[in-house]
Structure formats: structure tokens, C-alpha cells
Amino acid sequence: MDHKTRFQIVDTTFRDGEQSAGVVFSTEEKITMAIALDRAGVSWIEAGTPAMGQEEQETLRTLLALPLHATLIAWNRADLADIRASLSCGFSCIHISLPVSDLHIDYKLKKDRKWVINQLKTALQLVQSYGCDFTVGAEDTSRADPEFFLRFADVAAQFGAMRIRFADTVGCLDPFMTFDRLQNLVSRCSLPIEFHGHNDFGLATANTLAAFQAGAEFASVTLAGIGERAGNASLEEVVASLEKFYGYHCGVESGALGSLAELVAKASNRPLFPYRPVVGSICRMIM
């Protein structure tokens, strides 16, 4: 199957969107925008981080009671209490993160890419041991030696990941280093790619595209690109993109993408603006 055929999203508003300075979503925000998600078609939810503590926790089994057909994913250090705490809200399909750039393992971690690849198969014993569908994610990939992460991927593959998640985690790349470096990898790589972008130069929703078109099979995105620093590729914008420039439907309903923005908005307390690609008063589009 060709992977223009099943290229998908994956919703991060909670998760990373609410690592946008300032936002904090009440419980009843995102019941009302899960709701929402799952109505639009979006099939994945990254709805939180358990380890963050009880009221997070609380949320998050709330989110797991309500009737959805899409996935709600718990996102994870690969740390084994963070993923227990996952388990014991109820997730089956947990997520694990480790960076895998260099610079990240010796300044960040103060390890090695031996204790990554360790640290890695340790988390991934706990959830396989618990029968969990599992997504891997790969912190600054985009900074990273390509071959590191074809082995971190080979790891993950090894124990029965679903996907490797491509983080352009500090928004470094433009949309022809992305497509060279996703096309690189695409064919070489033991799991599926998921591209993540970040929009420090204002390129996550073209950098987004141009994975699409390297053979990435899924992308990760936010409402409204809300995000850590300047944020992340909107939902609305690479789907509006991908349905006008290639005339694929992704499976979210493009007539939604409006009332979705609005709902993030008032959440946010940032309104949009009237300007505002896709979504925005004066240039709202009808697809």
C-alpha cells in the first residue's frame, strides 16, 4: 500500500500544545476538545504525561472513560515509573521518548548511546510484559546521526513498536532538508516514520508536507500550532494543505477544522487571528 494511501494524524494539543507558555487546559477543555477530535476523525490523541502528577492522572482517566474511536496515547520518558504510573490509569498504548542526538545524550542525559539503546529495551520489556500497544519517539532526530537512529528504530521494531517518531524537536530543518533526510530514511527504516515538527522559523506545517512526500506515514500536530516556543505544525493547516495540494483526505473532516481552532482558542485564551491561515476570520476557508 502506497503511503499516500494511509498517512495519518496524530493529535498532540494536549500533550505538547499545552507546553505552550501559559496554557493550561481544564479538565472539562479537553473532554470537550477530545470530543471534538475524535467526531473530526482524528484517530490518535496524545492526551497527556501521567508522571506529571495526581491531577494530571485524574484527567487522564477521565479522557479513558469517554465513549472515543480514536487511540489515546500516554506520552513517556522511558523511565520505568513514568510508564507505571501510565499503566496504572488504564492506557494500551503508551508512548516512550529518548533522545537520540548526540548532543542531547552528553549534555542533556550525561550518558551514552549504549545506556540510550539499554535505557530503551528496559522500558520496552515493561510494556511488552503488559501486552500494550506502543509507539517509540526519537528527541532530536533531526540533530542526530541518521545511523543511531536506524538502530534505535531496530530496537524498537525488535520488540514490536507500531511507529518511530522523527522529532524535529528545536524546528532546525526547512522543508528540503526534511524531505532529503525523511527520504534517506523512509526506505531503510524497520518501522513506519512519524514526522514531528516544531515552527521556530515558521516551516513545521511545510516541513510537515514535505515528510509527507518523502514517505513518512504519520504526522504529528497540534490545534491551532500551539506548542512549546513557537510552536508546533497545526492540524488544521496540514490537513486543509494536504487535501488542496495533493488531494488526499487524512481522515479528518475538513469542515471541522474551524469550530476546532475556535475550541483551543477560547481554551488557550488566545483568540485567533483574523489573518490566521485556514481558520482565521477574514480568510476562513471552505474546503
Second form
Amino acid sequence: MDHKTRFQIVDTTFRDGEQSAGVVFSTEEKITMAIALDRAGVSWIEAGTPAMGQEEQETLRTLLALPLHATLIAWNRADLADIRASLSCGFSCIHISLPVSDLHIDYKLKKDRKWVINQLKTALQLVQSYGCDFTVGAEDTSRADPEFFLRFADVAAQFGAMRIRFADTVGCLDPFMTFDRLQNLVSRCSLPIEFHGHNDFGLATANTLAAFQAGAEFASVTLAGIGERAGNASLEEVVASLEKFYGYHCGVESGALGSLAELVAKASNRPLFPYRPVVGSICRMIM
Amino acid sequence: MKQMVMVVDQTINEALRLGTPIAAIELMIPLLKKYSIETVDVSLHHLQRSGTSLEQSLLLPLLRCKTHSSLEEIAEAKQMGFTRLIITWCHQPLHPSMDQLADALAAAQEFAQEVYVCIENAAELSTSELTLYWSLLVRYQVKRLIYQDIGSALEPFGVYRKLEKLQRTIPCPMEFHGHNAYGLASANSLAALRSGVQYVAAAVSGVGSPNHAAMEEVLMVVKHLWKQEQMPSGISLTADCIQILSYMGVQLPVDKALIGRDVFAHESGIHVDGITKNPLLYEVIEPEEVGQTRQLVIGKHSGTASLRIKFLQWNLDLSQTEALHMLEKVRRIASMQKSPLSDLQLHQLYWHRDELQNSQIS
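Switch from the form predicted on its own, shown above, to the form predicted together with the partner chain and output its structure.
All chains and molecules follow, beginning with the one already shown.
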């Protein structure tokens, strides 16, 4: 396993985190959290989904107006109307997501792989024509044909995407599986890989570290691991683990982790479990 | 990794630390025994502090008592009636004398049917430092060496590498006892199992001070990701875990993997639409596998498909146009109240949908 020199955090608390059933952040809470994330050194913040409507767009415009060092990213389906909503908010960094597993393509989209590639091209042509930076998400990569993922990434690279997201959408990997998959893909992929892990079996942090070991260059995480179902890899655990196990400082101040987790706990009305790693009261007392 | 997985419970020890009464602990044990629990560890210190008496308890054969290498503590454990004893030990690299441990093992061997050695800081030691203990393990017929990672010093690849190497020379079986300061304990326990270790420490939802691997995560990964069918059924897992924690006064987070209240709740439009087409799209296992049910939540992130599906559950057919009109109102209410809509609120919106449409047109 090579020693990594580059690995960046992409925070998706406002997008995947807020999609957690029953969670709603107010605009003020998002402002507070965005400033705190920025001050802590997070470089990328996935700020939300403009296609959700007027109210969400107003919130996103407010976030875009903040004097942040971090780049704010708008999440989009590969749908032209969705992308136009992001552009009209003023985003200059756009994320386009499409599924790549046959399960999702067959059952959810009721299309085929060819349609997915064409849809990606159409969406990327639009964002490219506006001169935006963009990243591409491959939903359900962990259950997809790796060769199709690589082809999908090639198309994204041809249009100038900055990176491609490997999404373990239902959290069906363990760290050894993650390492094997990512190691195979990293050397063959035409773009840097961002790992996006879900916590359905409680392994999201371990899987993110395995992706780091395998050569992924980005990790998407959320504060306190908040997110769909059992959540995402938690920012605190990933940041603290990178320092502890690999001596790698990813740019996020570890001293800020406790207060960041408290912010999201309050905003989501989900108190931190005392036994929670890194930021739980029992863990903090012992450490 | 095809061998049986045996869990060494740490939940009861945390219950003792929290002062849970013995009567409640006796109710917790049958629930735990449904889940590959081979043994239950209790520390002498917590027993003494809580004033719990186990002398007449039917639980004693299942319990292992953890003591330090102090002859007084070992005598106390003997007096309490324990026949299974763990001598805990912290290796001091600068003062590596093992005489005190040898004395403790000799004292334990006099009365205990099973003697175990737990090296608390094993994860921080080299193979050659640990090998120094092999002769003691043989001399005192130690049943298993417990490899503890008290400082959460290892990640899964390190666990696998170290344990795989040690098992080539160790004269007795090993147990892995990981901790969870960095959120890796379940993954580390799974790495230990992968290396060939059969016994791993775990607690319901990872409780403990310091915290542990989560029992439900370890077992369900082995069952569902590693496809080992001989693992225990999870059909009452959620209810059992919640019950156990409730005896301890511990409230489970709603998003706790596998057993949290909301881990099979879906709100976002894309996910609800997908789940309706095929639950496998956004669920790694069926909720019933862990004793849960799928929930559809209507809130800020819902889409028109979610609304139509929700109302169809009440045999109310909502047109696409009606759903679109209602959705904006739903999102506004959810944002205002910072929570999903109740069924009552949805019914009210439905019965006033004509007014809603008219007001929007005007």
C-alpha cells in the first residue's frame, strides 16, 4: 500500500446528510455549519440539490454568498432542468449523478447502459458549455460491472470532469472488498476516484480508510455520519483515523471535530450517542 | 473464513458499570444468548463497586471474571464462586518481568476450570514481545490468549496482518478484543475473524467504557455479506437489542446501523421511487431480516412519487397534478416545523387540496 500524499474531504452533510429521513436544517443552521466546516479546513461542501425548488434555491444562494474558502457543489441528476436550476443559483461547481449498476439501470431507470452514457454526455455538454467545473457520481458502483464504471469514467474524463465518485450506495462492502475493488480501479481509471460509503453494516469509516489505502483521492463524508438510512462515513472518524493510523493530515483541524458534530446533532435533533466514536461523551472522556 | 463465530459479550459488563440491578441483568442474558454468545465477561472491579452478589446465581457458569494479576483479586473471584478467570495484564516493554503474571496464573490454576490471559496492550506490541508469553500459556494451560486493543491502535488491515502472523506460532487459540475510539471496532473484529480467530468481543450497539465492536454489526456482516448461513437469525434482533439497552437505561440512536429506528425509513423522492420499484435498489437487506419494517416518511425531500404512493396506502388516488401542487406545500410545512409531516397533516392537505390548487392558481 503506497503512502498517500493527497486525500481530500468532500462534506455532504447538507445533501446526503439532510436526506436522512425526518431531518430538516434551517437556512441559519446551514450557514452556521458551512462557516464552521470552512473554518475547520473542509475544501469541498456538497451544498444541496437546487432542483428541490424555490425555497432550497434561496438557501443555496445565501450559502453561495458567504465568504468561504471552500468550494460549494450543487448535486444534480443528469437532467437538464435540474442542472439549469443549479446554474441559475450561481453554482460554478456541479455534480452530475447517474446510476451505473445494471440493477439500478434496469429497475429504476428502465433503460440500458447506452442510454446512461448518452444521458451523461448530454448533461456534461450543458455544464461544459457554461464553463463550470464538474464532478460525476456513479451511483451503486459497488454492485456495478467495473468495466462499465471505467467506461462511464472515460466519458466523464473526455468532457473534463475533475473526479468520479465511487458510491457504495447501500453499504454492501467490507474493507477488504473495498480495497480490492478500488485498487483494481484506481490504476485503470481515467479520473481520480472519490469514495462515498454508506453505513448500513457499520463499516463506512473502515471502508473509506480502505479506499484511501487503495489510492482513492477523495472521500465524501458527513458530520456525525448523518445520512440516508444508517448514514454515511463520518467526517470525525475519517479525519481522526487518517491522522491516527497513517499520520495523514487531510487539512481538517481535528480540534474542531467535537464542535462540528455538536452542531449537526443540534440541527438534526439527534443527540450524540455517548458511546459514539471520537465525539461521544464516553469516548472523549477516555481519549 | 468458514469457522463458527463466537461472541464474547461485553454488554453485561457495561450494565454492571452503569449500576443495572442483577434482576435486570438476569433478564438480559437469555436475550443475548440468542446471538452466538459463548461467554459473558464481567470485571471484578465493576462487581465489587456495584455490590452485586452472584454467589447463588445460575449465571455463574456463563460468566468469566476479569481480574488483574493481584492475588487478592484472584482470591476474591474464587470466593465469589467463579471458575472461569481472565487475568488481565499490561506488558511493560521497559520492565518485561512476567513473574507477577506467572504467580497469578499459578493461583488461578489451583481452583479455576478455565484460565485466560488478556494482554490489554497487545495491539501495541511486536510479535517478538508477544512470543515471550508463549511458554507461560503452555505451562499454565491457558485456554485462550485474549488479544486486546485497549488504545484502539489498529485498523482492519493491521489487525489481519498481526493476528494472521501470531496464529502461526501461538500454542493456544486467540480471542480478539477490540475497542472503538475511531469507529473501526466492528471492522477490526471482522478482520480478526478473517485471519482465523474464532472468538471476538462485542457488545450490543458497541457499548462499553471504552466502547466495543457492535455485536449486531459483526453477526449480520458474517451472515449477509459473507453469506454464512449458520449464523443466528436476526428476526428479533432489533427488539432484543432495544430491550437489552433499555434495561441499562441506554437509548439507541435512530440511525444506529441495522437496529436504529430510522435505518429502513425512506424520505427522499429518488429513494422512495426506487424502493417502490425494487427494494434492493436502496436496501442492502430486507428490513425483516433484522426485525424491522420499511417506513415511508413524507417530508422536505419527498417527491411526487412518494406522495402518490403514500396516499395509495390509504386507497386515495392522487393525480400527478394534485401531487405536484401538494408537494410544494409539504416541503414548506416540513421546513417550517423542521420535521416530517404526520399522517393527520397529510390527510388535512388531501381534503383541502382543491382550495390549495385554487389559491395557487390565483
